[in-house]
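Heads up, the chain below is alone and in the form predicted on its own; it's given as structure tokens.
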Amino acid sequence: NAFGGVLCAFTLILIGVLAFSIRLFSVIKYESVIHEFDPYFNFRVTQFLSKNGIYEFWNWFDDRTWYPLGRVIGGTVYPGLTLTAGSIWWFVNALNIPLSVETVCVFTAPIFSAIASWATYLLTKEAKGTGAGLMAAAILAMVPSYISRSVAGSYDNEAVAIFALVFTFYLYVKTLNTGSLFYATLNALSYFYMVCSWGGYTFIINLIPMHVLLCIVTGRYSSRLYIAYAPLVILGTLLAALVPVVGFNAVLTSEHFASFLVFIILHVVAFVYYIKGLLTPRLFKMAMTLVITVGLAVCFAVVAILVALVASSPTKGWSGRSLSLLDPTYASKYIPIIASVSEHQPPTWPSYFMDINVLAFLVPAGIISCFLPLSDASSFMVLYLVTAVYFSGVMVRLMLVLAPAACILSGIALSSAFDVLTRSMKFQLSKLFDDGPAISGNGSPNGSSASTVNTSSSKNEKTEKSEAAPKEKQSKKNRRKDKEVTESVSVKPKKEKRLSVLPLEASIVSTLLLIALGGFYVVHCVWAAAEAYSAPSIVLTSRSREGLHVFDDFREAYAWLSHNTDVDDKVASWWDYGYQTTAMANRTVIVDNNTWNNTHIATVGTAMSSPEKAAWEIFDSLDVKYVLVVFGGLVGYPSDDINKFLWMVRIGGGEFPHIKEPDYLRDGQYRVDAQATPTMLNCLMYKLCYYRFVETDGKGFDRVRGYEIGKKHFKLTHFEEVFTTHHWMVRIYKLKPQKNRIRGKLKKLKSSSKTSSTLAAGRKKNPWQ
């Protein structure tokens, strides 16, 4: 046992090193830099926290975002990631280790990936033993779905949330197995950390009640189940309400109602079991009739109150993202801002193979293993997998939630398979070595095995004869008992061999196939970590015959804004680039990735979809001085604003009806070539992206769309180009002053005061009408 414990601890250390090191390709191949869009906001918040302290953080009003509205950061952000990284930075600096905040943020995700692997080991161990736990931890350390959100530099909420998710499930299962109130309290604290870290905490507070209800329905109620669930609901809800971004939503929104309903059902069942132990069967039957009558009345009253509360809300008490999970068509119908995000789209079948690879084939075997035998812990694993598969099929982002479940069940499947195969080989080899002389004498394996059976039976006969004398003195009753015991002992090994022992050749071949499958999985995971998920979106690369090309246009554009514009200048762009503009250029933006105000985003979308003059009036009313667009037509970058433009039209049209999507389509097709509609060719987005584009090759060929643009030669009247990056990926324009726009009309303005007052009144008119 001591050697096994040391070996297990050493293996877990290696798994942690593997989980950490496989996520460092982004730093080794590129540099230590923050990735994607949302991590830049988290990095900026962490910088503020480390500089000003936690009290200033809770009360921070950020006037550089969502101008002119601003944003209260402390009340609108999940603080778990920021507080974790800030605590790590404070701790290492207290030890006189001079690490910058950026360095801590870059390596937070790999560190918590290793810890998440250890939490997966603990969870799987509670369900199926140490071997399955080690296997599941090793698989999770490399699974591409988790790597995509936890590479070095991916400083997002999921970096710590997956650890909190798995650890909360572990403590729930641990409490379920032990009935310990200590673990139940830790479970509530772990749930509190999950609430602080990610909005996906609602998955926990709905999955655990589903499992509790399943246990009650299948007759598996116990006091351990009560201890595992009741403290979680009470303490967890109270702690969740302390998080400012959640607040009273912990008791008022429909996402939490299932936990309260199951909480009531659990107490009714516990009361019934308690009464059953006190009363006679006849009295218990009468009490049950009374309890059922009163219980149904109370349930109907509670349901009526809940229905009344829910019916008073336009969304029935659910948030938009939750409704889009329950109804995959809801976002596309009512909330285009949610549907416009690429990670909110349903996944394709190849994405499953990319993100979980061979685990998709091992999961069914793991489900079967969980039923042999079925326990509370194994039933929870199966339920976790089923719900995660559904949600991952609705939203590709939730493949991240599926990854731990797939790794756990795959680890259980591989552990069970290796257990059977190694036991079979051990048994067959020991049998083969024991029968060596028989094989040489008889010349056939069948003869040797028969001789083995004969020799063993003759040995048993001799021992029986030698013990016959003392047995004769025993009574018939004792002899009958001994006979039953010997029969049961002799039958059980035969059954076990018949069920679990395979032929030697089949065992060896199956073991080699499983090892090859694991090798294929490791190769795929390393490739995904090194090539598919390590490249930061802010620095792009491509390979050609000339070698490696680096496209650093984003940082080039943000550096230009930082050095060539005033601190108080406002920059307008689509919301995707708001966080990066604020963090890297330190300039005020109109909208950003928080997407909390649909009307404000629709205003920017309307401006981009309008003609140049109308767009100028909208931006001028918002005090905008610069407009930033991303264009990939020259280098073939597909995630540019032209490809996102239809979402700007849809979101803008949702708030301002004069923007109509069919006006930008030709026969239902989105085009920017000569077949494009006049509305499309004259909108601001088209002009800002394709201004002077024909000068690059003389034809204006768009490499992303695959054809020449429609309108090649035109001039800007209300905007002027001030900066275009080296590869034309980011273009920045400045709004021309009003006096330049109306220079030709100055004489008319001086001659007529009525005309001037009329024009002034016209300018004050709502530009979005």
Given for the second form:
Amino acid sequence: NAFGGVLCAFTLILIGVLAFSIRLFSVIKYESVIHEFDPYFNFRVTQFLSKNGIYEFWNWFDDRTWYPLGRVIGGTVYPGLTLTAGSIWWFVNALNIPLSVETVCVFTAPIFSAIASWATYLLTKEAKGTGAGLMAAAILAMVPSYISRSVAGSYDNEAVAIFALVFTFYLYVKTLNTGSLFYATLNALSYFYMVCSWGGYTFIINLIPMHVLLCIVTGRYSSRLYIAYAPLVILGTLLAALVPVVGFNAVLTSEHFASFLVFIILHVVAFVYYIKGLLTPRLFKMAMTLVITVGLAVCFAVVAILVALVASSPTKGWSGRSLSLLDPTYASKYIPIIASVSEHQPPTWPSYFMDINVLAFLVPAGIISCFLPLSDASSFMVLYLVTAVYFSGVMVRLMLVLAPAACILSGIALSSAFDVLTRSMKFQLSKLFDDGPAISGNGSPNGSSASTVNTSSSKNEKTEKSEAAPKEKQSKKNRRKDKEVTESVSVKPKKEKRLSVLPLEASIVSTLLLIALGGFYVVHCVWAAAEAYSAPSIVLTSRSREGLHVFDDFREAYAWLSHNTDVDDKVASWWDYGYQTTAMANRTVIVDNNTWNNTHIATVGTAMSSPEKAAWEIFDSLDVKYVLVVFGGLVGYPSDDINKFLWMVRIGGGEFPHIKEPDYLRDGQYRVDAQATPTMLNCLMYKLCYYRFVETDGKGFDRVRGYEIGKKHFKLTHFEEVFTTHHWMVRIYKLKPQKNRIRGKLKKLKSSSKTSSTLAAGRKKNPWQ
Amino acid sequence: SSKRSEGARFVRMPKADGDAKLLIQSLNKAYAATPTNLKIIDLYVFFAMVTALVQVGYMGVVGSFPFNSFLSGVLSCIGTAVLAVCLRIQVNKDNKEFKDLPPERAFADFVLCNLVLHLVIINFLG
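Condition change, the form predicted on its own to the form predicted together with the partner chain:
Every chain and every other molecule in the complex is listed next, the one we just looked at coming first.
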């Protein structure tokens, strides 16, 4: 009815405003700045797109990263996010609203989370109705897991990808429910947007085939299933192949094979049903026996060939990241880079409570509610949740995929609970006030209905509530005659046998408790958004007696680089800081967060782990002029390079066997104090971090590690310090050029050159020897 | 199966042939009863599948470079076949789920989906 529709729309607008505003804490507490590392790359790409247009963007070869290899941006980036923000910027500027690219980038994520909660409303409405939809939308607007990746300033793929994910699922379920080819087309287009946005699209193209298989196996095959799935596979594969990042992987990698396999199975099942419709049952049985004997042999041969093909490739056709999802121990054994990313670690139990809070309790109730009754849409929700729970257990980052599923199921649970409770309250209250014959038309049906139904005491309640239903119907449509009421009442008890009614006190208390539960959830979400997930991590703050102290060292260092070095100078640092350096300092870097070339990263890691001379040689071969390290020992910043150093050793040691991790550990323990190994105390990372550190407090006490450092007084021979930020958090060093003349070493060089003249003639002698 | 006896085993082979013939005959008879518009759609599907097979055979002869052209060609054939099957499902009067759907709407959806499919194909053809 109209009032309900208006109320619904108004609630949705409020939910959108809520989703947008809860993500603005970082803008209020800090400033409108881009956070973290990856968003800086996306921001730089969006800047390029807005300046040079889309054709330049598609063909962009970036020579300012991964020196000297470069990176083909057009072919290795997921363009969805940048194209979305770029179009918003272009559209807004075409309306003469002068928003800068940075503003648009910062606020893209909150806008799309509002739209994502509307998509969740649509999806849940398909499964369980409007009430559950509104509940789920309200919960998704606030869930901390989603806030953590979509706060204002977190300009990353997930900002738009979660919206695309939920919207694609909505269109799939809508096609499944209606059987309309129009929605199937929209579904394919939405899937295309998802492929453009995020590598996690493989989740969709594996979940939907799983659901189709589930429907077939549980006997729920229908022609709507065919219309929902078959066009999606063809159109979806083609559209996925259109995106340069995916390309032919859409048909060649194992991540997509499930969809093709289920496509074939679906056609076989559809054909079987068709033949079944044509033939009589006896003939059909005959056909089945004939086909099975012949078909089984052919099937077996085909499957054997397929398996042999796939098994012949070393990773069985799966990419490293997907394999690490299926086998959580894979990455730590074979690919240390994937294992070293903190987002790829398995989550701890408390992080579930932190990220989805109260939903962890409501989800099982939602699963039960989905089974009463089970429809295609609700079975899809349950399957989505189960797979999302598994994957979230493998990688912390994938808690984000669990969040919409948990919100939907919690919305369903809460909505069903409120349904039962309010129905009980309404019924009990009406019974309370129904002592006199005040309500019309219910006196006679009362007696007749009691006689038509079993008069056992347990069923009395059901007759009473079954007359409450026609009473409500009477209030809505005033045309029921008494006879029809009695007939419907005598029929109703059979249909509504499973409805239950609770006593009044219990329902009132339960409603209040559920509202309190929601209140706790809201309080936790706002706290998480304000305190835990709003840090931009490029600016740090701490509270002291003098008030708020701001650590802006990163931007200080990048600004120094951009003002005091030449445009073509190369800067080497660990890969964490690559994106920020290219975006803010505008200098060429050696490795960055894309981590696509393990050997290059291992080279930098080896250089950081080697003594000064060897490190100078490596960096000089890469044309590096400046080296940047992050050091937190003076102020207690724990994510500095010394804490990350063991990963540099491991990754470097993975490619260059002369770097061995045990050389840097004393008795298996990683230390930098007086007990540290000589290899550790002489490596470049130690020297660059702790050079002149003893001058700060006279003792060289490292606040992060909690002890005094081992080697305190030393000089640098191959590097010179050019800049250290205010809190010593970023330190920049320059490579010293080679000396022009080498005194007193000529005789040695001549004698050694005679003996080694038979060796490679053009080998450059290191003048430092 | 309880009717089968030792003696019946000797006549199993020709019985299987007779079974197959009976099967094919009854299939033909049942299929001949389908309305003409559905038969036309079936013919279209058959034509698309044959075209796809011809393309695959051609690829086997001349090699798969450029791969995107091969993919777009084959997938366009399979795509229209799938969409035609969807149209057939929606237009078939025996399908109770779609009795409220006017066939014009079904055909319009079919045309729209084909339009999107071929737009993508032309883009991908290279």
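Residue numbers count along the first chain shown, from 1. As the structure is a prediction and not an experimental result, all values here were calculated from the model. Under this definition, the rigid core comprises the largest set of C-alpha atoms superposing within 1.5 Å between the forms.
Superposition on the rigid core between these two forms places the CA atom of R545 2 Å or more away from its counterpart.
Positional change of W90 between these two forms stays under 2 Å at the C-alpha, relative to the superposed core.
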